[in-house]
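Coming up is one lone chain in structure tokens, specifically the form predicted on its own.
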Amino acid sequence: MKIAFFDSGIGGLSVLHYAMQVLPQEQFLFYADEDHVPYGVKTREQVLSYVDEAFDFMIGQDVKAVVVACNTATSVAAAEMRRRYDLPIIGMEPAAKKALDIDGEHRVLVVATPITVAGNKMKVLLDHFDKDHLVDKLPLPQLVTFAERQEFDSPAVETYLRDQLAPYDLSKYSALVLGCTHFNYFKGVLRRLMPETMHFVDGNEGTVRELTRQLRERGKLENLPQTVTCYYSGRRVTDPQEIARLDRYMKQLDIVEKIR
């Protein structure tokens, strides 16, 4: 049986590229819901009904567990899938509380999509870890568009990046959380804009952990070749021209996961 990896459009890609090389010996679906992509600007009830649609698609699929690689359909959507299925379904979250732990005295700046920004589902995990107020949030939705359209360095980007940074002072800060799986592309400009103090901390390593602690509980660990089977909304995806695509999102996840 497959793990699935489930997001509005690529950025989930990086949850799965960390995913191969924990798990080298299990086999992948990934579904991009590239038809509504981006989730970050649209309503609750909009992400709801996307992420229903893929689920009913995904577990017909006939698979062992779906991780939502996607920020912004976690805090939407996540909670009820856990009601509707049975089987694994791990979340992402915004890495607030990792990057707290590691420095509880810098500020920490997370940067996601709008709806995972003023999500109740921040509130609640800030109120609960952040107790001296030391975090604070930005929305980069057009981070979203750019990483869709595979510009990951361009000058619009810096530009966009720079003006966006520009009201925080960055040598107060030990972290910048990456709280939206698109994000993690545009390390390399993002290494540029901000001091040496600060670090890049995501929420993948801690999905893909928990992944392994839920499958390794049922007995569902499986010794297989590796393969990776990719769906846009629904459609396999079989176009060299797509494939080869997807395989440039791979080797930009190649470059950045060296840089922190």
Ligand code: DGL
Contents of the next structure:
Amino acid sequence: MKIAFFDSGIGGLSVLHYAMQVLPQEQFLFYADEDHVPYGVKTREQVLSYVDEAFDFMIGQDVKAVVVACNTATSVAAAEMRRRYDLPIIGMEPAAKKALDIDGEHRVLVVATPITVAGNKMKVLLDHFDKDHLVDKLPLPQLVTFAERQEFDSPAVETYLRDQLAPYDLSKYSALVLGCTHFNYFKGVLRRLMPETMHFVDGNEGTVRELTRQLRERGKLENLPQTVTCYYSGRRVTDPQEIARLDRYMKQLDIVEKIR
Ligand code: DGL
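The form predicted in complex with ligand DGL is what I want next, because the block you gave corresponds to the form predicted on its own; please supply it.
Let us now look at the entire complex, which starts with that chain.
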């Protein structure tokens, strides 16, 4: 049986890219909701209905687990999907705890979508772990649009980031939390704009560790040749141009993965 990775768009590929290295004998289904991306600037009701539709499709493909490789969809809909379906559903939330654990002294900047930043899940997370109020939150919705058009390091991306980061004294921060899976593609330009001491923190490792733990516990890890089957909003991706598009994302992930 396959493991599904779901995102509003191609951000989820950054989590899948990591999972493919950790789980080389699993078969994956990747679902990008290209008809509805971006989620982060829509209403919570809209996002819930999109996730609902995506789950209907993925469950119909007889998958053994779903990774919601999207912080926004997790914030809105993971709890509801867990109530509805009896299979492991692994969500993602900004890795603020991991970032605070770096030194517990300097500030932490969480960048994510507007929905994630404003959501109750984020509030609960910070009430719990950010007792000293060291975390600042910054929505960067335009990065999702840049990522979808494969604009990873243009002058427009750099100007956007410089403008958004201008109000922050970055020397006071020890970590930047990439709280949206679309943001991993920008680690190159972000590295240039950040002080050398800034750590980048994402949720990929923790998510894949939890996925592995849950599958192992259920005796559901497999020993198969690795495959990835991709869907855009329920339509199988077979067009060579689209496959080439997805390959370009994987190549960019090969590059940014090495950036710390
Ligand atoms: N990739 C998504 C996340 O991790 C959301 C991007 C969007 O659709 O706005 O939050």
